[in-house]
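First comes one chain, alone, set out as structure tokens in the form predicted on its own.
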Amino acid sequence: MIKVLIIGGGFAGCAAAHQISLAKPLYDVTLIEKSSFLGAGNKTRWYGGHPYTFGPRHFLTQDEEVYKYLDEIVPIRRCKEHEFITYISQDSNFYNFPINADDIPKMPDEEKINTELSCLKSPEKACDFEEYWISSIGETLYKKFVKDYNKKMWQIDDNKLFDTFKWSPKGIALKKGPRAAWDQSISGYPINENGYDPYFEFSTQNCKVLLSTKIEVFDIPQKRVFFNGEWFKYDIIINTISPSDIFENVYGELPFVGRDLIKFVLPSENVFPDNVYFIYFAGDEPFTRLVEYKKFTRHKSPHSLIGMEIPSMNGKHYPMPMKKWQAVADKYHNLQPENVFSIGRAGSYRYEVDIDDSIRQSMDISKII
């Protein structure tokens, strides 16, 4: 019997447990989660009678195979009509997001913006985040939509610190036409009122799940860990937490940005405009966006639950998208011996890894092992 350890019970860990279980009875799988529940930020919670997750957590993918896989287990309602808007305080107005050329005529500085757009440089040679965006949309639009938002999103003082762009909407910096959301992707949310929760239960039914359990010492080179007063050795380890954590920070601790979530219920059946799911705030507000949860959940109520997301250092939610730290993460990944893998957003240490990528990674690992 091959012994497998999965570290972390979020989407990546649960998906890995399910993919490995498809090869039973060859594998004896243990999943260890330090919190008291599975699903991490994707777990459905309730406030004021309304279901919500930590952030919107909608399912967004261009991978048809992954969509069909999840849809068979947790039926997904497609959100074909969803739109995002941004509040620009200096204009006292709301515009589409991603930035849409159709909104420019509504802006008080239309002439200046069009002049800048007519003489843009190629963004492909940009050296940093600020240069990329100014080269893509001009300085005025950059200052309106991107500059302050990105600084508060990542808790930084200078956007020039960022030297990667893949995680940003590169290639769609300025959209045209009536649809301002992610046109090429499938967007959806579980039909079940408990959201993704049935998936976490289903995917781990054939493995041993240890909740509220913290691994005290990692010995990854020997593929063993210490918890509950004992050492336990495994043949395969699948890690979904920060790779610096499992190697005792030998190259330094990898930085993450966290989130505080403020929830409040408003006395209206609907609050946002039709089809608007998120409202971003690009100015000096302390929060980055509001989410009206019932747009995703379709929860029936005369009231509506709103979530306000405030960037903080509370929690390891978003890996820093900088080459410096990605290189350190890769050094940690290179320390992993054969049959040790790191997946998911935290394990990969890549911001752009989402639910669909975590599932795809688990599928790929199951083929390798």
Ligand SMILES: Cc1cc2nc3c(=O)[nH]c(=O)nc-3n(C[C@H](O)[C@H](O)[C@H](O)COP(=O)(O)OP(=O)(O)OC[C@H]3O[C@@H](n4cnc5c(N)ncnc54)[C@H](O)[C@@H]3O)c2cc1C
Given for the second form:
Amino acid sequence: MIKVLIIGGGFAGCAAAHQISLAKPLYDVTLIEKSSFLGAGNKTRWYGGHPYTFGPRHFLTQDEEVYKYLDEIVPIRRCKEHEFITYISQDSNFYNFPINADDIPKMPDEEKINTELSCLKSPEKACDFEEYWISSIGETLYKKFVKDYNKKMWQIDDNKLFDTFKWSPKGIALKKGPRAAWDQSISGYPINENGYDPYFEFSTQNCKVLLSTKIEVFDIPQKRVFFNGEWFKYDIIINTISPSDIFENVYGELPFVGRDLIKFVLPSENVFPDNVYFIYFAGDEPFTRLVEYKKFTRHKSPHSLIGMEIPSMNGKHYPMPMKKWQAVADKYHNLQPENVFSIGRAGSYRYEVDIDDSIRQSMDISKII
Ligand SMILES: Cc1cc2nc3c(=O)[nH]c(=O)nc-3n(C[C@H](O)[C@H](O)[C@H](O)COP(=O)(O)OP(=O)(O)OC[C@H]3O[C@@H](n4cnc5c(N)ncnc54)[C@H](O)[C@@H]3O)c2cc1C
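So the form predicted on its own is up there; where is the form predicted together with the named molecule?
Now the complete complex, all chains and molecules, led by this one.
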């Protein structure tokens, strides 16, 4: 019997377990997760009677097949009207995010912004993140929305260190009109109060799940790992953790930025404006965004739970979007022998891999193994 090992039980690992059980029902699949639960940050936690996840975990996709697949297992409530806003302290104002041309007339430096917008250079020729954004939206909008936010988000001093551009604001420089009019994505969140949790149970029901299990030694070239005092050999390995971790950092440890989450309950039924789900803070506030969880969960309470995300070095959450580190990740990926694959956000070492992409990757892999 073909033996498969899945390393990590986040969305990517659980989706891989399910897709393999559908495509290859006779394979013998083991999933190893170091913590005591499946789902990682997507697991629903509770505070003061309110459900929440570690960060928003908003399901947003343009992939119909992935949406239908997830919706059948954990029915999704669509929220097409969702909006994000950004606080710009220098203007004492909140504006739409991604940056919206309709907000420019509300800005005190409207004239300067319009002059800059009328003589933009081509962003295609930009060599670094700063140049890319200045040539896309002009210096003033870049300073307001992107410059300090990016440094805070990635815990760096200089945006010129970045030579990939698309992560923020999600590859969209300037939009017009309300979000619902231009965003083609399917947006939603599970209807049930435990969020995605039933998915993690369901997706792994046909595989052996080892929780609270630490792999002590990885021998990926031989497709074997050491845990619980023994070596175990596999035919196929699906990895969802940092590629440098499974190769004992032979090319150095791949860097990640982490997150701390502070949660607090406020004594109002609703805190954010009606359709606003996230509020970003683009200046020198120590946090990147606030999330009002009720917008997703529709939890009924006279109070509301807010989550505040603070960039930190805790956790391997966000792979650095720099060519230098992506090249090191590629070197690790190239070390993988046949039938070893890395997927998910950390495994792919790509920040842009979200929940939907992790599911898509697992669908694709189950077809070729
Ligand atoms: C704060 C935050 C907010 C987010 N919000 C959204 C959002 O709104 N929408 C969206 O689509 N995506 C969001 N994402 C990203 C999305 O949740 C992930 O891309 C997706 O869940 C895929 O995760 P993964 O399985 O690749 O990794 P992870 O969720 O990190 O799972 C990896 C798993 O591997 C385990 N592990 C680590 N090391 C080992 C080891 N040595 N042995 C065994 N197990 C190990 C970990 O404990 C973890 O359970 C967010 C991410 C973060 C960090």
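Note that the structure is a prediction, hence the values are computed from the model and not measured. The term rigid core refers to the maximal set of C-alpha atoms that superpose within 1.5 Å between the two forms. Positions refer to the first chain, counted from 1.
**Study point:** Core-aligned CA shift between these two forms for residue 23 (Å)
**Key:** Superposing on the rigid core gives a C-alpha shift of 3.9 Å for residue 23.
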